[in-house]
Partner chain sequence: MWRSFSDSIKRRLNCYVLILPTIILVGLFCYYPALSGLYYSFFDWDGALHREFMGLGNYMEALTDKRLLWAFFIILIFVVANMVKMIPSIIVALAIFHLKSKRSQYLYRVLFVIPMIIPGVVMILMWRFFYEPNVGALNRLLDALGIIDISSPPMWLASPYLVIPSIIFMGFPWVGVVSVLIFLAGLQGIPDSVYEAADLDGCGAFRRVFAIELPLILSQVRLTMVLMIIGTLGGFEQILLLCNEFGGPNGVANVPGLYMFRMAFMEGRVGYACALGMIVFLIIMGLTIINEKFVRIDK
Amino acid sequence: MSAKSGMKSKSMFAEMSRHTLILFVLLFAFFPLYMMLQISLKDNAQFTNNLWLPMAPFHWANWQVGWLAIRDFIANTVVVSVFSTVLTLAFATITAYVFARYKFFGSEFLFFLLLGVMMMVGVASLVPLFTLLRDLQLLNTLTALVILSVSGGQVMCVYVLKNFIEDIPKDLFDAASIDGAGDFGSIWNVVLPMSGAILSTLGILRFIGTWNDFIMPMLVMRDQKLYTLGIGLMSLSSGYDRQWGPLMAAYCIASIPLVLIFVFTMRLFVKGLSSGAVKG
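May I have this chain by itself in the form predicted on its own?
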C-alpha cells in the first residue's frame, strides 16, 4: 500500500511539474502581448507613472492613430507576401517535379548544388544583391522584394516537395499520361491534389517569413510610402518624442494577421507536418 501511495505521489508531482512548466512557458510567451495591449491604451504620462499595469482612463484613440500610421505598410506587406508565396510555391513545385520525375545527366549534382545554397550565409550576399538590383533599376520597388523572397524560398520548398513527389505512386502519373496529360497536366491533376497539405504548410511558412522580413526591405527600400511592416515599425520607433500608446497600438495591429493565421490554419499546419513525416 505504501509503494502504491509513493508511486501515486510521484505521479502527482510529475503532473504538477509538467503543468507548472507549461504555465511558465505560456506566461513567458504571452507577456510581451500583454505589455503591448496595456501600453497601447495609455498616454505618455500613464506610461511613465505605471509601466506594468493598466490604468484608467483608457485611450482607445491610440488604436486609430496607430492604424493610420501603418495601414500603408500593411498593404505593401500583404502585396509582397501574397505574390511571393504564390510564386514561390509555383516555381518550387515545377522544379521539384523535374528533379523527382526525371533523371538526366547532372541532375543529382544540380540538386546538391541547390542544397548547398542552404549553407550560405545570407548576409554575405547583401552587397552583390544591392549592386545587382541597382544595375537592374529595381531598387525602391516592391517587385524587388517579391523576386528576392521567391528566389530565397526555393531551396527549402524544392527539397521538401521533391521528397514528397518521389513518394507519390508512379501508377498515378502513368494513368494521367494515358489520359493524355503532359507534365503540367500531371502537376495539376496528380501533384497538387496529393500535396495539398504540405503545400499549405510551406505556404504558411513562406507567408510568415516574408511578413516578418526586415533585412531585405531595409536593403531595397528608400521611399517611406513603400515600406513594409518591418522597417515601417522601426521608422515609427525612431525619434526622441515617442508616443508609446499609438506605437504599441501599431505593433498590436501589425501582429493581428499573424495571430489569425495561426488560429485558423493551425490544424492545417499540423496536418501538413504529419503528412510530411509519414511520407518521409
Contents of the next structure:
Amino acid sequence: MSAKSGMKSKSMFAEMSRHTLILFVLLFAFFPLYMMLQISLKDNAQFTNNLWLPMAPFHWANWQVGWLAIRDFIANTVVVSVFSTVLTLAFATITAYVFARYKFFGSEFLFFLLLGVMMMVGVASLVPLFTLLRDLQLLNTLTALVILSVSGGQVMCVYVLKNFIEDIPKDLFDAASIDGAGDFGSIWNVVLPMSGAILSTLGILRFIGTWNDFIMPMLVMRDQKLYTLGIGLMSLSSGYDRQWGPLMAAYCIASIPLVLIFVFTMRLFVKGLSSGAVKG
Amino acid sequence: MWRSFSDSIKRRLNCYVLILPTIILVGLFCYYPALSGLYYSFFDWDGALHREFMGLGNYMEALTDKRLLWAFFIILIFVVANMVKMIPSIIVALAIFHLKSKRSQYLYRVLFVIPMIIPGVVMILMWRFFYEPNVGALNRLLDALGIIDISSPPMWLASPYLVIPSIIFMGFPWVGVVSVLIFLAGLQGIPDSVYEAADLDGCGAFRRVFAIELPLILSQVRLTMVLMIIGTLGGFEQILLLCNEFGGPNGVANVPGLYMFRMAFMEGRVGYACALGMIVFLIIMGLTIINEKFVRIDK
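The form predicted together with its partner chain, contrasted with the form predicted on its own above:
All chains and molecules follow, beginning with the one already shown.
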C-alpha cells in the first residue's frame, strides 16, 4: 500500500460522504412532494388506513375534482402573471434604455428616486396601498394585481437592465441610428437580441413572484370567482369535510406550471441566478 | 442652429415620455403609499370618515403596547432561528461545490431547485397538514413509533407551548434554493491560487472550510442574511396560513406584520396600523444602515 493509494481512498470516502449527505437532505426536501403526489391518488379511507405508501386502486378522478375546484383560480393567476411579466419587462426595458443612453435634465435625480424604492419596505405601505386602491376603485379587480406587480417589479428590472445596456458597445447603437432607427428601433434591433438571457431570467423571477403572491390578492380580492391561486388554495384547505385526495391533487396542479417553466428554462435559471445574483 | 436646438429639446421630451409609465407607476404605487402611510400614522383614523389628528399619539401608544412588544420579541426569536437555519444551506453548498464530478454537481443543483419551485402557499399548507392533530403525518408517525397516543395528540399549532417550535421547525431541512445558489456562486469565485497555497501549507479540510471558504463567502452570507432579516421582520404570511389572524393560541405567535394587518383590517385602526408599519420600516432601515457600515469596514 503506497501513501498515494491511501490518500486516494480517503478522498473517495470524502466524496461518498458528500453524496450521502446531499442525498439525505434531498430525501427530506422531496418528502412533502412525495406525500402530495401519493395522497392525491387516494380516497379518504385509503388516506386513513395507509398514509405513507402509494396504494391501489388509484383514484385518478381526484385530479379531475381538484382541477375543477381550482381551474378558475389558475386562469386568474395565469392572466395576472402573464400581463405582469410582459408589462414589467416592456416598461423596464424602455426606461433602462433611456437611463443608459441619455443624460437629460433631472435624469440622475429620477434614477436616484427610482433606486430609493429599494429602501422601501413592503409591509410599511401595505395599508396605505390598500386605501389607495380603494380610492381608485380598483379593489376586487385583477387589474389591481397586475398594476401592483408591474410597479413593484420596475426598480429591480430597470437597475439590472440599465447596467446591462450600458455594457452594449456604442458602435451598435450608432450603426442602428445611421440606418435610421429611432429609439424603439434601437431597442428592438440592438437591445432585445442581445439581452435574451437577462430578460428571460428577470421575466421568470417576476412570473414566479406574481404566481406566488399571497398577501396582496388576499387584501384586494373579495369575489371568489376572481381569487388567485394562493387565496383560492387557502379557502379550499380550510373546509371541515376535507377530501384529502382532491385537495392534494389541487396542490399538485397548482405547482405544475412553475415546475414546467423551470424544466424548460433550467439551464438558464440555474446559471443566471448563480452568476447574476451577486456580482461584486 | 435653431434646428439642432429644437432637435435636442425634442429628444429630451422624448426621454421623459419614454420613461413616463415607469415614473407614474413607481410614483403612484411605491412613493405615494409610503408617504401617505407616514401622513396617516399621525391620525386616529378608522379608514373611513373618522379622522382626527393626534400628533405622535399612535407612536406613543405603540411604545407601551404590550402586544406589540411581545410581537417584536417573537420576531426576534424567528430571526435568530432563521440565522441558524441558514447553516444547512451553507453545508449543502460546500458539499456540492467539493464534488469531483461536474455532472453530479449540476444534477444536484437542479434537484434542489425542484422542491423550492413549489408555490410557497402550497408548501405552507403541506406543513399545516403535517401538523394536523388527528390525521396529520407527524402525529401519525409518532403514534406508529409509540411515542404519543393519537387519542390525545399534541396540538402542534394550537398549543401555546408548541406553536413557536412548530413554526420554527417548518421547512426542515431548511435548504433555501436561492441561498444555496448564492453561496455556490461565492465559492466558485474563490481563486484557485488560494486553494493551491492552502495545499502547499498542508491545510486540512476543516481548516480549509473555516479559514478560507467561510471568510471568503462572507459577503454572500451577509447578503442572504440581510434579505432574510428584511423578509422575516415584515413577513406574516406563514403565520396567517399556519395559525390564524390572531397569531395562534392566545396570540403567542403574533408578529408585528400580522398585528398591523389585524389592526388595519379587523379592528379598524388604520392610523395606528400605519404607525406600526413605519416602526417596522425604521427598524429595517436602521439594520440596513448598520450592515452597510460593517460591509464598508470589511472591504
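The term rigid core refers to the most C-alpha atoms you can superpose between the two forms while keeping them within 1.5 Å. Please read all numbers here as calculations on a predicted model, not as lab measurements. Residue numbers count along the first chain shown, from 1.
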item	value
Core-aligned C-alpha movement of residue 151 between these two forms reaching 2 Å	no
Shift of residue 106 between these two forms at or above 2 Å (CA, core fit)	yes
Cα shift between these two forms at residue 59, which is computed once both forms share a superposed rigid core (Å)	2.3
